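So this first bit is one chain, no partners, the form predicted alone, shown in C-alpha cells.
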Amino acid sequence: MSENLSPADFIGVCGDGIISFGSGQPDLPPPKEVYKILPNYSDFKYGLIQGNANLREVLAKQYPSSTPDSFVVTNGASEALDLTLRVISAKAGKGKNKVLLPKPYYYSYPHMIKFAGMEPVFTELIDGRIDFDDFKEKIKECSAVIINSPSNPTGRVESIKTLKQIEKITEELGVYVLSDEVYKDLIYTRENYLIKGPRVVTINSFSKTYAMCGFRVGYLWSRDQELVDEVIKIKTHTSMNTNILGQEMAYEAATKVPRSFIDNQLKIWEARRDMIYEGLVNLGLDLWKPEGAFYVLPKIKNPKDFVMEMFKKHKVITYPGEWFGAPDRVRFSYALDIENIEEGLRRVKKYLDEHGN
C-alpha cells in the first residue's frame, strides 16, 4: 500500500480483525421481499435503455407532475450523475463550462466533472452547511451545481430556506441543479425536501434506503425532457440497459416493502449516530453532529498519519478527509454494528492516547 492512498486500497477490504469505518454501504440486510422473485425469474434478455417500464411507472407515482418518460434507470446513482454531467457539458460548450460544488464534497464529484470535460468550482461550507452569500456569487459563472443533502461526508442536512434560495437563483440564471438524494430516507431531523425547478435533475438509488448497493440500481428524474432524451442517447452507446434482474428487485422493493422497514432501519442508524458522535466528542474531537446519512467528519491532527497507522497498527479503516476536500479531517462511516463501533472507538482512543490531537 503506497502513501498515496485511494479508495481502491480500502473498498472491499475485510477480515483478519479489521474494523472498517470506511465504505459507505449499509451493513443491514436488504428487505426479504427483493429475494422472493429469484426462484422463478427467467428473463435475461436486453431490456429497455431507459429502464424497465414497470419500475418507471412506480417511480412516477412518487414524484409530482411526472410520467414514466421522466425517468432513466441507471447503474447506480453514479451513472446518473455521469450521464447528466456529460449532457450538460455538451449543452454548455465552451461557455460556462463549470460546476459548483459545496466543499467538503463526495470524493467522486470532482472526477466526474472533469471526466465530462468541465471544471469544478468550490463554495466553502459554514458549520457543514452552504454559505448562501458565497454560493450566489460563484453560481453566476457555472452551468450546474451539485447538491447532496444529506451529505456524504458531513452528514449535514441543508435548511429548507437555503434549498428554496437555491431553487430561485438557479432558475433565474438558467443553471442546472443536480440534486443527489441517495440518503433522502436517512434523515433524523425532518422529512426530505424535494428541490423543484425546470432544470432540476433529481438523482437517487435503491442502494442506501434498501441496502441494495451491489445491485447497482439508480435513477434520474427531471421535468427537462430534452435532457432526459439526451441521457438515453448516450446510455444507448455506453452501458445500454441497467441490470434487469436488479430492476425487478428494485420494483419489488418499491411496491411491496412497507414504510415500517425504512422507519425501523432509521432508528438503528440514529442509535449508531449517537454512539459514534458522543464517543468521538468524548475523545476530544471536533466534529459536526450528523442529521442524516451515516458519516462523521472529525478534525484529526496529521490525518494521513492517522489513517495509515490506524490501518497498519490498529486494523481500523478510515478515509482521509483530503479525498473529500477536507484535508484537516477524517471520514468515518458508521455503517457497522454497535459492537464494532465500540471496539473501533477503543482503538481510536489508543491512538489518541499515544499521539494526542
The other form holds:
2 protein chains.
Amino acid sequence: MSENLSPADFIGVCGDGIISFGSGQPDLPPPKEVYKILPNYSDFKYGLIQGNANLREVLAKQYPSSTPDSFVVTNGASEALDLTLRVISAKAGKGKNKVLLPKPYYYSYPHMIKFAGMEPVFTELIDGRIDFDDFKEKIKECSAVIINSPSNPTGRVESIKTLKQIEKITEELGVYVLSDEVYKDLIYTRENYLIKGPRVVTINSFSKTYAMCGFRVGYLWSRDQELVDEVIKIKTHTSMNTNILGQEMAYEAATKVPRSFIDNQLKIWEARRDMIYEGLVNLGLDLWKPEGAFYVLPKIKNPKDFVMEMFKKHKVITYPGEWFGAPDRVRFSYALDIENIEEGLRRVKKYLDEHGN
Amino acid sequence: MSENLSPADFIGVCGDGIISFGSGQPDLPPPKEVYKILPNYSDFKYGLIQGNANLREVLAKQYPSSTPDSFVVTNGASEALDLTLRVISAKAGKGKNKVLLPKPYYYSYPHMIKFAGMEPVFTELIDGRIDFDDFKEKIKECSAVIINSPSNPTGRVESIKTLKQIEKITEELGVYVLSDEVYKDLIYTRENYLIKGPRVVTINSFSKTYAMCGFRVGYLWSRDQELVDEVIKIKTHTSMNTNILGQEMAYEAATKVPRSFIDNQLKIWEARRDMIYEGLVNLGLDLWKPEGAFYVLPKIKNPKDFVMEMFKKHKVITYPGEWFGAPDRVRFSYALDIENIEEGLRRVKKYLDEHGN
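Go ahead and give the structure of the form predicted together with a further copy of the same chain, now that the form predicted alone is out.
Once more the chain from above appears, this time first in line as the rest of the complex follows.
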C-alpha cells in the first residue's frame, strides 16, 4: 500500500480481524425479496438505455409531477452524477465551467467535476452546514452546484430554510442543482426534504436504502427533459443499459419490500450512531453529531498517521479527512454491528492513549 | 419517432410482428451454466473497482504474459472504451487530441471520442479493409487509433499482415491502440489474431461470445500498467465496481462452459451469414461477404427512406449506414433465426420491387 492512499486501496478489502470503518456501505443484507426472482430469471438481451420501463414507472410514483420519461437508471448514483456533469460541461462550454461544492464533500465530487472538464469552487461549511452568505456569492460564478443532504462525510442534514434559499437563488440564476439524496431514507431528525426546481437533478440509488451497493443501481430524475435526453444520449455510447438483472432486483425492492424494513433499518443505524458518537466524545474527540447517513468526521491530530497506523498496527480501516476536503479530520463509517463498533473504539482508545489527542 | 433517428430509438425495442435486423445482440440465450449460480446467490457489498479477483484470474490465463492486475472489468466494452479514451485524453492534453478511426466505424466511436474531449480523424476503408498507405500517414497526427476486427458494421476481418503493420508503426510512434475484439470468437475464416504491443489496450466482453449483452460485463487488458491504474482511478469515481452478480455469471461462463458451445454458435452464425449474404446478393444488392461478427452493410438507394419505410410499413428494423459513416449503405444485423431472416428478406424484396434499387 502506497503512502498516497486512495479509496481504491480499501474498497472491497476485507480480511481476518480487520474492522472497517472505511467503505460507506450497509453491512446488513438487502431485504430477502430482492433475491426471490433469481431462481427463475432468464432474460439476457440489451435493455432500454434509459432503464427498464417497470422500474421507471414505479419511481415516477415516488416523485411529484414526474413521468417515467424523466428518469434515467444508471450504474449507481456515481454514473448518474458523472453523466449529468458531462452534459452540463458540454452545455456550459469553456466560459462557465465552475461547479460549487460545499466542503467537506464526498471524495468523488471534485474528481468527477474535473473528469468532466469542469473546475470545483468550494464553499466552507460552518459547523457542518452550508453558510448561505458565502454560498450566494460563490454560486454566481458557477453553472452548477452539488448538494448532498444528508451528507457523506459530515452526517449533517441541511435545514429546510437553507434548502429553500438554495432553490430560490439557483432558479433565479439558472444554475443546475445536482441533489445527491442517496441517504434520504437514513435521516434521524426529520423527513427528507426533496429539493425542487426546473434545473434540479435529483440523484438517488438503491445502494443505501436497500443495501444493494454491489449491484450498482442508481438513477437520476429531472424536470429538465432536455438534460435527461442528453444524459441518455451519452449513456447510449458510454455504457448502454444498466445491468438488467440488477434493475429487476431494484424493482422488487421498490414494490415488494414493506416500509417497515426501512424503519427497522433506521432504528439500527440510530443505535449505532449513538454508540459511536458517544464513544468518540468520551475519548475526548471533537465531532458533529450525525443527523443522517452513517458517518462521523472527528478532528484528529496528524490524521494521515492515524489512518496509516490504525490500519497497519490495529487493523482498523478509516479514511483520511483530506479525501473529503477536511485535512484535520478522519472519516469513520459506522456501517458495522455494535460489537465491532465497540471493538473498534477500544482500538482507537489504544492509539490515543499512546499518541495523545 | 423523430426524423433524426438515433440508436436509443431502437435498442430494446421489440413487438408483435417486428423483424429486427437492428440491435447487434445474439438472439440465442446464454449457456445455461451462467444461470446456475442464481438460486443460491447472496452477496451484496461493493466489489473491487478493478473487478472480481476470480474473474480477472481466469482472464489472465487467456491472454499471454498477463496478470490479473492488468485487467479492469467494466460495464460492457462500452465503458472500457470510454474510460480508456478519457485517460488518453487527459494524458495527451490539448496538443495531440486526435484519434484515428477506420470508416465505416461502430456508431459509438466518434461520439465516445468527442465526449472524451478528443477529435476523430478518419481513414476510409477500401473494400471494407484498412488502407495502410492512408493509415500510416494519418496515424502520425493521432495519439490513438481504434481497431475493430472483426468489424461492426462491415463484418470484415483485417489481414494479419495489416495488423502486424499496425503493431509496428504504432509502437514506433508511441500511439495507443484500442483494439475492440468483442467479436473475436465469431470469425468464419481463421482464428483471431490478438494485436499486441506496449501501448495496446485490448477490449473485450461477454456480450457476444456468451450472449450476455444485458448483463453488461466487459473488460480491458493492457501491458501499460500506468494506463490500467488511471482507468481504475476514473472508474472509482464514475461508476465504482461493475455489477457483482454479472461478474459472477461471467466467471461461470469463462470456467464452466465448454468450447463446443462457442463452436456450435459459430456454425449457427455461419449458416445465417450464408443465408443473408446470398439472399441480398440475389436481390441485386452490392455488399461485402462477412468474415466475422454478424452484420452486413449493403449499398441501398436512399438509405434513410429505406430504413424509415421498412420500419413503418414493413415492420423491419435496420440501421441507417450514416450512423456508421457509410451514408450510402444500411446495416443489417443477422442475429435472428433463419425463418425470420427469410421473412425479413421477403419484406426487403417487396420494398425493392416497389422502389427499385
